[in-house]
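Encoded as structure tokens, the following chain is the form predicted alone, with no partner shown.
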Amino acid sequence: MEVDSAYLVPKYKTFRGEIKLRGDKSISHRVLIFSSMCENQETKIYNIGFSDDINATQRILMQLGVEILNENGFLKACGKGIYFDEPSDIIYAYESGTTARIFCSILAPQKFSSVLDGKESLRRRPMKRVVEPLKKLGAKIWGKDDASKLPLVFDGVSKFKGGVSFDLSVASAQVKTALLISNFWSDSPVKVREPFISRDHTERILPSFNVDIRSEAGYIYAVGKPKSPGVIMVPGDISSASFIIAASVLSHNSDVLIKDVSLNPTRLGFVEVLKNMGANLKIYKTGQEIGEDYGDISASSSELKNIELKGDIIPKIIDEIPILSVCAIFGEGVFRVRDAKELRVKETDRINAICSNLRSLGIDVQEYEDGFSFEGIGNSAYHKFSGDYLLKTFGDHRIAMSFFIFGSLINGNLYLDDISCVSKSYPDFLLDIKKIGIC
């Protein structure tokens, strides 16, 4: 890859203002495909996280007879029940992980088969996972290595048959989420269990689709069938929130407003790191929507501490690891991740990723099975980084997004070999970064 065929990172001094960021990914996901199960009955949805990811979960909605309509400032799903149209062709996931996992609880139970695929990079993600539990509830599931990758064929079995408990041997919210409304199609509980807490968007939006979720021993599970809030606001992305507020930290005289943004507990785990290595925080609740908190997050400069990450608190930042070791690289001290296998197995994996970016940047960095570990740099990086440096994205958004704030801030420049995989999660990222950066 030359560095004339590479995108070349913009400057910013400074990064200050108020933004207001596009709808969570995670809950545009999970109201949309629960909207489209209230049977004959409309959902308003105002502020949709639009993205490459909730653009093809929409696509498979209304290839199974969904109509969704994209209205004057709000997108309205026109429910049909649990069970769905017969799709024409094959349905197709594209790059997301959330969608595949979630449908492949949606199509086990339908009446009729179906084929469920996706783009190179999600054929080469675990889907075990999800499939093999399902397997047990009566699902008929054939596909590549015994079912355990896409692409993945469906016989429809009408009904699951209930009755049983799932231990999770990984915390995963989507996982999660598809064994939770499996209780659809059910008419005795599907419960689960999970190691550690992951993200409990599902738990906190059924029961403003009038679903129970209810816990024994443990193990929670749902009841009921969906029906339509009628009008739902989503909480803007603090995932995508995550690049504005370090951005902000990392920059010298910044303070950034982010608003209205979704301050789901266990999506809070980027801030609460952050903060522990001393960033300038501050979290200002202001209201809830469909069981979810949402408010404002301002971001200051900062010096920051490096500590270790490990256990418990894995689950509830794994897609903000790549750029909480931008971070690190102008920290004080060694930055260790660890029990973060789960990296792996992302759009790439982002282990490596990570690890061969600090390579080409000169930072000897420890990479682990599970994880890595190098020593911050501290405040002398925005000046020691003074060259030319080319980096790979390895198409995937987050490490992208990540390696563009460090460009953003070094002497030197950065190029990135593709800018465009931002699309999949967050496609006004360069605009919102242009919004607040002060060249």
Given for the second form:
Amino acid sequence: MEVDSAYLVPKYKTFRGEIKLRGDKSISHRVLIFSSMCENQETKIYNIGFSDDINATQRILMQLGVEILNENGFLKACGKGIYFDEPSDIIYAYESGTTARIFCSILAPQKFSSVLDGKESLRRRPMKRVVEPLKKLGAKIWGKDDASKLPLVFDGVSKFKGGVSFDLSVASAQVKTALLISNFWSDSPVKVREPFISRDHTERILPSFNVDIRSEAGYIYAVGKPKSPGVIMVPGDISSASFIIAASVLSHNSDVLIKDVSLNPTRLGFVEVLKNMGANLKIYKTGQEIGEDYGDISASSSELKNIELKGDIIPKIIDEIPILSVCAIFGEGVFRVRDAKELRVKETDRINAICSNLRSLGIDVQEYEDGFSFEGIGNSAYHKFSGDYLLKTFGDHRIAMSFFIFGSLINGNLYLDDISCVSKSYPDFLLDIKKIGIC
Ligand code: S3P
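What would you give as the form predicted together with ligand S3P, now that the form predicted alone is on the page?
To see the whole picture, the full complex is given below, headed by that same chain.
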């Protein structure tokens, strides 16, 4: 890797001001998909979280015959119902894991056969966790290694068998969503229970689409078919907000207000953890939209004490562990993450990506199969890192944005091999940072 071709992270001393973010990625996927299933009904969606992943979901729905129009300031989706048109080509999820897993459950019960594929990084990610339960519901799915990876071939079966209760071995909102919506094509309930609570957007949003979420002995299932709520406003993306919050907390004389951002409790793990580490964060709930809480978060300069993270907090911070690790470099004491094996199968192996970047910075890291630990440098970190550093993003948006924040704060020069990957979830990242950053 050459410094010449790498991206030099700009320097910021302070972050101040107000910012409003594009719609949350997880909510945007679901709202687009559920709106497309409302037979002969239109839904207007404001503040959709346009990004590479959301574009992947939108393109697939359009390939399946859904009319989605980009109107002045909103998207208009004209729903088709739960049966779509046969596509003339392969269905391509690009790099979006959420798209791929949820669409397994949509393609399997269609009245046509289809092929689902994705980019190299998505082809490496496990699909068995969703394919296996769907096969138990009668789905006919083929692919390499017992259909455990993309590309997958679906022989449309029109209906699912139902009457099955699943105990998930991993807390995965993607798999939970795939199984909850499988109820649309099934006459008897498909129930699902997870070991720890993962993000609960599907359970919160579906009732606004007139679909009941029922629970029985810890299992949940969906009853009814989607009907349009008419107009939807997607709250801002809390995972994107985590980078802005970290920038404000870690820099001096900073104070940032993030407006109208999702305050879904299953997504606030990052805020909870950072508060426990001593961060000055305040949350103001201002409203609710399609079952999702939203409001404002203020973040200002803070000194951090590192802690250990394990158990049921992990699914609530699964996407924020890279940026929490960067925060911990500036914290005092040992930072330890366990029970986070899932990080190994994200866009890249994030445990390896975090550990190898920390090692490149000269930090002594212990790597475990399910996590890592290291001693924070504390306040002296800003000055300690005064040389030139070249880090890899591994093509992973969250690794890129996390180490960007680190590089913008240290005295030295930090180069990243690739920054373009941020468009996967947060195409405005560089612009937003510039908007509130003071050099
Ligand atoms: C997501 C769920 C999480 C998360 C991903 C988005 C979703 O993955 O990491 O970025 O929208 O359902 P898992 O459900 O696989 O943990």
